[in-house]
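In the form predicted on its own, a lone chain appears below as structure tokens.
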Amino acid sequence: MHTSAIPPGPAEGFDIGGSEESLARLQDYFARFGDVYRVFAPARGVFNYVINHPDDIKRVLLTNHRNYTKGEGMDRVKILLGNGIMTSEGAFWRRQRRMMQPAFHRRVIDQFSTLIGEVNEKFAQRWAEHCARGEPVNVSSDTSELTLEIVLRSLFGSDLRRLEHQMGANPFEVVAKQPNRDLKFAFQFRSLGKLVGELIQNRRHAPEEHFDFLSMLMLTRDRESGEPMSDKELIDEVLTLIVAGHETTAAALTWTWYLLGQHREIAEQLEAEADRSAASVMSLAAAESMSFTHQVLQESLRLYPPGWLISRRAIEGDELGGFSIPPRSDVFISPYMLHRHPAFWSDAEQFKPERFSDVEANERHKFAYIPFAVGPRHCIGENIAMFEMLVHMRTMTRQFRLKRATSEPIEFEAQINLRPRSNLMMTVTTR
């Protein structure tokens, strides 16, 4: 053990995550150096740590995690944010999170599916229309509005009707429609938490049935007080369930057509196991049973996963890969390194969902893929994301082929979350 050593690195710093060109960076990196090395970060004046290695990252993550707390970033998303449970932390963040587990869980989800299935039929239809006049679809906008259409319908139920109708408009579609995530987005976007406490308010004084996560955040009891959550709390958990729950499966779903559309035989092949399933309205249990499909979905998580980046500080100091790591050190891990990475990966580069088939999947590092983070803070909603990309590509495939429109090569927006830079322009043809 070479404990005492410190890791390679380049002699140049460097602020990780902080610019677009971080990721091009992480890819020379590790060319250069490998499962673990620093990189000095000069806005902070220290070193950043980044591995590599499944095994450092189960200890990150997992065992022993108490150890570290969210790292660089963070300040930026809690301006957004507030303190949900993406960035808050300690005994706040687990009686949170103990508080929000159940409204996700597999039976609630389940009840969700009518919900899921409508607004995929709209947008097919929609996409029926693009097709009769000869337009293209706009595949990052649209799978960027039915991604948030669905959340906000799951979170507020009839209430989003009634603000609608109120307002005139959609008081939530700048999620959609603004691309930048700059401090004039977080602006607008935290101007409507007063919204969110107005709906808040109304069904405390006209207590009538819901049906809806905001419903059930508000029912929900701390274990050891029997407090309810405040509306401050509740606030921010539905703001971060807002950004949180869209725009991840929407890049996730823009890459997967992206990959589709250069990939005719896997197309082909969800076609098939499409056209296969029977049910109008899929389950949960009909559209996880969909394996070509959720092969497909892995394999474009794998390639493309939009949380391409975590960050973790260590409060104590700790020991990765043999190399002493001080305390208060940021460590990052990137989900997208770590899924190309040629110890664990044949043909890295490719385009493989068969690789997702259980007797391949069962050998894996277990650490070696994870596009929802691992561990007590892994992705709270991956079971409801994940239902709604198998339904979307099972309503789509059933009667639509997606060529790209262009065929000039996708550039990457690696910021909060990866998706590709300019939006994706798809033709569409009837099956």
The other form holds:
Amino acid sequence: MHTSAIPPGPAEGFDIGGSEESLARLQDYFARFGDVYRVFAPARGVFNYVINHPDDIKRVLLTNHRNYTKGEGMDRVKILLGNGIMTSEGAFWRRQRRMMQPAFHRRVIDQFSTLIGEVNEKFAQRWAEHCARGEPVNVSSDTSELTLEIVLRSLFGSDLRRLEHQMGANPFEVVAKQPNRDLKFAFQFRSLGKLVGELIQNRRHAPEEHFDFLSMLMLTRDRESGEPMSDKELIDEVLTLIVAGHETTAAALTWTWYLLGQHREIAEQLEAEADRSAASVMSLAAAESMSFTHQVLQESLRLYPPGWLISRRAIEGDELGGFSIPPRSDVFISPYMLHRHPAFWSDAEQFKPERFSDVEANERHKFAYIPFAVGPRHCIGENIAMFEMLVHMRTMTRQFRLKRATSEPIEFEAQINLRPRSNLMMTVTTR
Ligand code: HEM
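Got the form predicted on its own; could you also share the form predicted in complex with protoporphyrin IX containing FE?
All chains and molecules follow, beginning with the one already shown.
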């Protein structure tokens, strides 16, 4: 095919990612136009490009990643996260990523095992109380609170308690309690930056030993200049980690409980694996050795990837799937669509954790599954996310069985994250 070929696409215009309808449109367009197509975007007055083939995704996110910035959608996210690692670009992003990477090393993550265990035990206690009272649990809000507590305690350590004490409540609670991600929330959230700034100042004036992400971020130095991060940089990174670290993980856990509620036989296999696990505080290695639980989480992330839409902007023109992509085009990748691509997944709508057994996974195209993205900008928190999700499933399935409290179908909310539109309520029984 000649490289100047223009990809097919619908006659009508549509802003992908701009509204709730995006997921339905992506499904429709994929059925009509396949792996590469273009859609006129009225908001920018140019064509957007959508790619669904793993080879093209590999090119954009990995082999030719230098030709792409984050592009569309980042302006909105920047209001919330400032110039943190999620939204920054170029040399500055590279510096931040290099400085932050060691804090997410497996050896470091492993040291959060007690914290992750404790927070899960606390929520198990809560679920036991619901069970005793015969009240359903709100899985959406409980997983949101749980993952928020893990990210806050891993960031601030003992300072979190101090802050709660001082202020009479956890000032970051708003993040889990207020689900709307509108401008009002952005304003409330950014004002928390002041608090983080004060915390940083206190630590600078009264240095004491801390083991948490904040202290690691304060200690890390730029390889070339030897400089630490400024207060502003620290604040943006802390706020970024709070949002990036908690919403996605909470959505993934909610979807997993939803799927388990529909598949009793798989829940039983999970329970059996949880019962076999011995350690009271799970190390990262022990958590990862629960291979069936791992497969269940992977399969849940396949069907409902919280990061359902990834966007990049081409700097120079590119060629994808034999079609030419003009300079400055926005290119969209939807893990949701990719994870259901019929050429790479059989019975794609079915929940089948065994797809992730070594034998099956090894035969699959390596880039057909990207819940944490791939390439240099892949999720920095993947290991800690998997760790806390494994420990959560294990802690809860050892003690409880969950069933949907109502039977109406779940509707999607596909904003920045993919999550169920209404709260997932489930009844809990002890095993
Ligand atoms: C199940 C949970 C999670 C999922 C599905 C997820 C997914 C993703 C995806 C798809 C990206 C790439 C976004 C893009 O390139 O546009 C990403 C980036 C990122 N994630 Fe996660 N994430 C999860 C948990 C976490 C956690 C726990 C943390 C931190 C504690 C975290 C921190 C980040 C950061 C900082 C980035 C930006 C990295 C960069 O641009 O260099 N994530 N995540």
